[in-house]
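Have a look below at one chain only, the form predicted on its own, in structure tokens format.
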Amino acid sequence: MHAKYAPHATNTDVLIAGAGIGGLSAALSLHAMGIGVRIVEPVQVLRPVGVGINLLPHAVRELTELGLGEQLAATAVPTAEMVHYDRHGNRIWGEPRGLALGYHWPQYSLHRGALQRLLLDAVRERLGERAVVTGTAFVRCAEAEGQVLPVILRDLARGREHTVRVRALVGADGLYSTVRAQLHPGEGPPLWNGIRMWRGVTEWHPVLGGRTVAIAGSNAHAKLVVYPISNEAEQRGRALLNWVAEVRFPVEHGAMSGAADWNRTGRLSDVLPHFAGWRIGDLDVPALFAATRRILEYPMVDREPLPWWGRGPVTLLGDAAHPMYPVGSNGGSQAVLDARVLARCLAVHDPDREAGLRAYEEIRREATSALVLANRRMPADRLLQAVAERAPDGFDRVEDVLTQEELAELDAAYRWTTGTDVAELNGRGSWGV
């Protein structure tokens, strides 16, 4: 289905603080509801930047309700199903995913930039040009006067501080977000569990069923995911998969050297070893390493949850508000739900905006919380180390490895992280107009 949209409103309501997944979609859904939004982003130039990102149904509704389903399954591969592996190859325990598993929408596989790019060219269509204002940062709130916020911006290219006045503003400004530095100061860093992820894209051919998220290993040591993410790819019968390499180090909870950076290059020889002699069915994967042109490294991190968003005419969106660990492949999609739980509360609440923030802040926080306490616990890797301590040189039967209880287990890990129940999906209202 898609949204009706509203005429463009001629003054900025709603300003968001950041140009990533959450705050276009949140652009994207707030003039759907006829609230007129822009944007300011600190980076000039907005390319088509990082790797490989999973959207769940529940953000593929979303996305399609939007109008954008079309783009999406130009750019996409639509996921088959999710399967397990220990280190040789062995298959563990896999289900179906998307379409398969009785959902109404696919799951999509597809390179995060591009996923960018589709909204960011939305956007401009639909907002206008201007919408979206590069080489500008936030860099704090002054009291509100009334019904209006002052916000002290910044033009990076001449170093000048201007202030905009607006309704409500919304930072969707990511893991090291300024507006959550302003409302809860003395954070700290992200918070560290010692694993490390190496990541890259490289053309290959088609692998274990060409539509599968492959996993393989477990955090305990090691663990390896692959999934394909071109549509165009698939069309000349080629792979662009993106892999994503986890090694565990011995180190404190909390102790991260340098900071979280996404585009921070990493090195083929610190991760090859970790995964020499590695084969997941057809799939060489240090040949696959050692073919990847340009390999990021970055620590798996997230914050604690918080007591409370925002404040006034202020709140939070996305990685700003709850970033997570990538267990459940839920972060990019939660910030799309995000924003449409935004606009519609801001529509319902119309115009008394602090109402509408606090309504959403009341849906989407608890939620939230609870999915990065379930990635946290990782609770699938629990019985993929088991299967590793148990049959360390691989097995025939899963089943003379983990119980029947056990793999049920496996089942209900993903329930907790992905957190959509189909039925409830597909049978749930449209949160659009």
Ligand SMILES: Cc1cc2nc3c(=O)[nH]c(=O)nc-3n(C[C@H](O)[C@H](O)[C@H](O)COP(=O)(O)OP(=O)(O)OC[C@H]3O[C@@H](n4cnc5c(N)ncnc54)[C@H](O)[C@@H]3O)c2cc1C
Contents of the next structure:
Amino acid sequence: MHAKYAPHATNTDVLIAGAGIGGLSAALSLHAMGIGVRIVEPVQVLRPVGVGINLLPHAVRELTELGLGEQLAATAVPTAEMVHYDRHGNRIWGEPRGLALGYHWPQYSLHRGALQRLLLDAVRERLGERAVVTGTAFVRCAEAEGQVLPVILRDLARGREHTVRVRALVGADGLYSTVRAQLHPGEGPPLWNGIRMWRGVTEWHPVLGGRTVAIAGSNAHAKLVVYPISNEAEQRGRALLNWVAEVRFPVEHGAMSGAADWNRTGRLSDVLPHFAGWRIGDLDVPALFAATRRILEYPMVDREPLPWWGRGPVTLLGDAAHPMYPVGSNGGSQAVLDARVLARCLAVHDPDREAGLRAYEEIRREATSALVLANRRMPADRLLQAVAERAPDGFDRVEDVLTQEELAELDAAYRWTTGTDVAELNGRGSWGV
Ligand SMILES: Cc1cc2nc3c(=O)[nH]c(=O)nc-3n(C[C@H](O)[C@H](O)[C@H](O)COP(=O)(O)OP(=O)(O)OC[C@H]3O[C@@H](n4cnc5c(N)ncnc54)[C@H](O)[C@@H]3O)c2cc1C
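What would the structure be for the form predicted together with the ligand, rather than the form predicted on its own?
Below: every chain and molecule of the assembly, starting with the one above.
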């Protein structure tokens, strides 16, 4: 599991800080383009932490083109539809997803740890055991020496720093990116919008048709997202349900106590009162929460979009570049897209690494900044809240609660945040050539 690499002369072409979804996808993409790459990751042994994650067809296409289609299909659940309900389980809005919507690639729901494991195994198999150096953190860059960038790393077990010389550095080191902090000093902590998110994974009976991403309530107060994430459980006639319960608290945007930590344990007694009596179709929500062995708690945070990402031979990728609210299955998906565009741009501009990095930023920065801002607006929420206020005890027909104009507005809001562009994705050429 753990490889060390000797700090001799110029070690590597591209160094990636961070073996998350973004860093590992970037390593595979660069390798596929024939570019030498190595990853450093502070965690000593990468364990399957986290809960569920969604991959849009855009990202599934890229991972499939990297040769991971079968591995994804073996672990993930292909999402059939996304449906929004009120807190009583009455359907407000829904649409087919992935293959059912006409994409050539599925949308997948899966365990984040399983995705990271699958990517890590592929990196080690294709690039060698020494490609991912665990127990080692990026510390800082020194002044570039011509085409060579000295990068200072820390071996965490020994407490020692050493320098490696690379041609390009990619900061894929997440929400608290050290690479970003060196490029953009004084930025401060992530921005919190007052929403606390409790998350869990529980084996359950299949609910709501079996392959639905179900969303109930609204972010005006309490909202629930539930979807199954395991093909293996589905084969046994069961469902491994991932759930996220979001509750808004009256806190000014920008203030947050403590760090956002994906591994922080949450308390059932904190979340349960907000969902008392919730029943979504055949899903008893409080029972699902109560049966969850470990509940995690995480604040809904992002950062202000950056006016530029990198300088010289350095850039950012994934959450380090554009952390966003988890709306529309975009966090992991956008990191995968970054990775593929990065590799393509470096290959096109080879051997000029700086030109390749700037071309990558040009393509990805505006697109992802727009998503960060769109996710903040939560455009559908006003209408979902209107449903709760106009029909607090539920309804028979949504047309009795929302006007035709409001229903059209809701449709447009969802299409924008979930990026429904079937013909465009199906029709464009591969980024891998
Ligand atoms: C432990 C963990 C659990 C998560 N669980 C979920 C989840 O359940 N559901 C979900 O939707 N999203 C989850 N996420 C976030 C999700 O993975 C990201 O939003 C998205 O996939 C983008 O990935 P990323 O690779 O950019 O960032 P991340 O996945 O955050 O990966 C960043 C990596 O950089 C490493 N790193 C940090 N500092 C340094 C440094 N100084 N030098 C080198 N490397 C460094 C981190 O250890 C981490 O492995 C989780 C993230 C983490 C780190």
